[in-house]
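Single chain ahead, by itself, as structure tokens, in the form predicted alone.
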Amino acid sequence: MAVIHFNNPDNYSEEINPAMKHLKVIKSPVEFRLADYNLKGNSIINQVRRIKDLSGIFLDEETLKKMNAELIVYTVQAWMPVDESTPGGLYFGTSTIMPGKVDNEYFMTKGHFHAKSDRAEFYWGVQGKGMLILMDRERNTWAEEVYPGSLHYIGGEIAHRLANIGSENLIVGACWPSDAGHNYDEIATNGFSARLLEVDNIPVLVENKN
């Protein structure tokens, strides 16, 4: 997921504060459509990640650079409604992988470690096809597949990347410890051990020179 910071809003005092809740029956503040997991919710918060953003991330730079722009990768939606380094919180996501590729490289998300890198966090599939790309501290690199309904337990101490290698959007949800916190840099500067291609109309793991 994507590294976002969170601050109460003034209409969430109810949630926040028990007491104002003793006796009453009241709706989450948060709800989300099953047929696409969009959330909703004044506490919801929204990312997109544009090729303009994504500099350093794709094997052919020199293709990025003669693509749209403004063309959308990914998005990201999240609940979080305790704030950032909580202690036994947890967060609410989504992840939405637009199809493409940049050559013959797929559309992914940034990837990342845990800032606090011993925490895990559960992903699954609801819609689309695709591959969770992960490594370990050793840079051992493997990929999951993705589809409606997989389950994926992403343990601490290990990076991950989202790809979709289909031909409508990816849409993952996703749960993490509140304290988790995101560690981008140390991808952003070393990158995964392995890149996921298209090699002969197949995705394949391929050794990362770079």
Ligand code: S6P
Given for the second form:
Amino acid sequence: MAVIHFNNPDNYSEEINPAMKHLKVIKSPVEFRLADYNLKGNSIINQVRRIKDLSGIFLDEETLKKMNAELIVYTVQAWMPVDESTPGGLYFGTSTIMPGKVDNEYFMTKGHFHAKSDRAEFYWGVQGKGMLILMDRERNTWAEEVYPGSLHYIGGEIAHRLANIGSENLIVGACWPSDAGHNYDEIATNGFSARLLEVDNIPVLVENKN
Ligand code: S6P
Ligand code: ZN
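Could you drop in the structure for the form predicted in complex with the ligand? We only have the form predicted alone so far.
Zooming out: every chain and molecule, the one shown earlier first.
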């Protein structure tokens, strides 16, 4: 019989034979702490993306090169309770995008299609002000406003990227299928067909000529 690994948010860990859980009341191994919007638990994956990791993403590469290479642009926390590529499983994550700009382009994530490209995803706004930039396979690009409580269904075959348009950290929750994967190459090669730029103090989607 399979043995599962059980870790609770206080780093408590033990192995429980599933049959032994009968009638037990236990803590989930992971907590989304509402005090600071941190994912807490033993199995959380933490990713950090700095200026130095984002060459080729922003329009103004020259300005990017002059910025502090170590400056954090965004972080991702994820709970991946099953192996990647497991069909039918789910992942939960949060993305935190710092306030800032590269010239007049808001700090944003790399953006991606899913590797299994028909896989969908939910996003929801937790804190701050942002835009969810979306692009279909015909390269039509549009954006949805992100704010605490906003809810976003990202269908399959839709590339997605988050930008922070406010002055505090933008925090966004996400839930996606464990077998979705990431296809960064297409965005790295062709980009989105529009960029979110600050024009006269407001965010505007501007056709990407590159
Ligand atoms: C995963 C989901 C998010 C992003 C995160 C960072 O499918 O969409 O967790 O991974 O927002 O963006 P990116 O484009 O660097 O993966
Ligand atoms: Zn995704």
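Residue numbers count along the first chain shown, from 1. Under this definition, the rigid core comprises the largest set of C-alpha atoms superposing within 1.5 Å between the forms. What you see is a predicted model, and the numbers here were worked out from it, not measured in a lab.
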**OP:** Kindly check if the Cα atom of residue 25 is displaced 2 angstroms or more between these two forms relative to the superposed rigid core.
**Re:** yes
